[in-house]
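Consider the single chain below, provided in structure tokens and representing the form predicted on its own.
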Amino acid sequence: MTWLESQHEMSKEDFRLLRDLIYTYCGIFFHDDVRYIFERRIGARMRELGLATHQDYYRHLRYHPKRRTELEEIVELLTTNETYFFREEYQLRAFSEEILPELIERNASRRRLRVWSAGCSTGEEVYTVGILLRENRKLDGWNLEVFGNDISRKVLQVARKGIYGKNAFRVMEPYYLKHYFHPVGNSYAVDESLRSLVSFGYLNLLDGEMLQLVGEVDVVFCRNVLIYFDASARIRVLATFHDKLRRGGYLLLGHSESLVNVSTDFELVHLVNDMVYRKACTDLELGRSA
């Protein structure tokens, strides 16, 4: 009997058990309407491991010595990572033209700025933020850092390598491509001047022990990541962002994401180019800090 002949259709109970196990691991929740995609992608892993039933795969994820490695593998398959440079340009304008000037004034004495890209995928967002920081001459000589994390080790490998095909640059201005990248065959590689201010790390946003490694930051980009979490996990992740942000620090979400009925820890700020969230602070704290 072949693997295809021996595999059973995923039952509702199998789906619930596997879905809840993955949710417990990383907070990503799969609704019933994605069950077909869920089953198809898990089927690929079952075939790779030679497992005939979904109960066998569930037991593998629960008890096998390499269960954590397999959990990382299946989360990689179940989440999408498509992105590109300078995505959601209006929000990036708000960051560079409105948020950065405020942070430069406020942090003038420290001359330090830290940005966290949570769920950075293959790194385009991290490098985009890095470009915007490099382009601001008022930040010359500052201690700058852009940290990107993801739960997928495979996308982090791409990010660290820093080599991208032409499609990743489809909305980027030629100026940036010329000044921050160099051609490598049919692709482009990130120049060292940009690499030097970015770093990447594996991180599960629900793992409290791992999150202790993340220090205080001025801005969090978390765009189109919260959509993978249910309400309970969103609250936990947002509490983490609130804890890591300096007072008056900014949280930038995806254009379809909102904190309405999710969290009251942040205030909504209406900028010229976008609406963003900010960790509450006093008017005095919005001025120059020591």
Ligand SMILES: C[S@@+](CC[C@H](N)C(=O)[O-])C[C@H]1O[C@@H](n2cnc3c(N)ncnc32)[C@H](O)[C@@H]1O
Contents of the next structure:
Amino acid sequence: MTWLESQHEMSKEDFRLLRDLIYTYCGIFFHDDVRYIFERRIGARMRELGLATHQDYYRHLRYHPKRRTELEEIVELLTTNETYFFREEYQLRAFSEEILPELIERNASRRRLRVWSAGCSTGEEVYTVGILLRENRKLDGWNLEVFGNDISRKVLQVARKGIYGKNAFRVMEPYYLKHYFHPVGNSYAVDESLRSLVSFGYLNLLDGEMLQLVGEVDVVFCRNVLIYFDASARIRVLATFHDKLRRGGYLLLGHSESLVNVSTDFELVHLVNDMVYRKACTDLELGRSA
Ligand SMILES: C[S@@+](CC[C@H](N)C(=O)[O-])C[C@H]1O[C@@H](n2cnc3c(N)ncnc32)[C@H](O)[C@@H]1O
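For comparison with the form predicted on its own, please write out the form predicted together with the named molecule.
Expanding to the full complex; the earlier chain stays at the top.
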């Protein structure tokens, strides 16, 4: 009998135990209808470790001295990392044409702007925001920072390298490729002018201790991350964003994500290009006369 034949089908109970353990660790929730994907990916790790039953794997994740490393490994296989430059372009237009001018006015005396890309995957979102900041001449000489975090170390390695194949640029205007990248073989590498304002770090959005390392920010991009979480994990992460944002700071979610039934801490702002969320503040703080 081969190893594969000896591996049992995942029982409902094993699925529940493993799913809940992974959910508690990182917030990603697997519904019953995607159990087969979950089972296949868990199976790959069990094969690697030479474990025959799902109970063995569960015990490994709970009690093995290297359980932390294994949680990180399995999460690598369970996350969806799809991303590309200039994703959801209308929202980026709202950021550069409507949000940035407001923040530039509000932060004029500090001349500092911090943007957090939470769940940045391979970095395209971080560099995209970097391009939009560099394109705004009013920000010349400012202290600018865009930092990206992810729970996958593998995607962060790619992000730090900053070298991308053509597919990553499929919706980006050629102008930006010419001005912010240089060719390396069949791919393109990020220029130093962009690299110098970004940074990347490992972070689990559900890990309170790690989150203490994140300081105050003006804007949070968290796009296409919360769709994989359930309501209670979303509520926790949104409370973190609320905590980290300056008053009047903006939260930009993916187009299929909304705060309806999840958080009332943010106000919905109708901009010309998109609807976005903002941490409440007074008119005075927004720089408007009441
Ligand atoms: C689909 S990608 C989104 C990338 C980018 N924000 C975009 O919209 O193109 C989702 C990313 O969220 C990350 N992620 C999932 N759970 C996370 C958690 N608990 N903490 C940090 N990152 C997480 C995944 O590893 C993945 O790279």
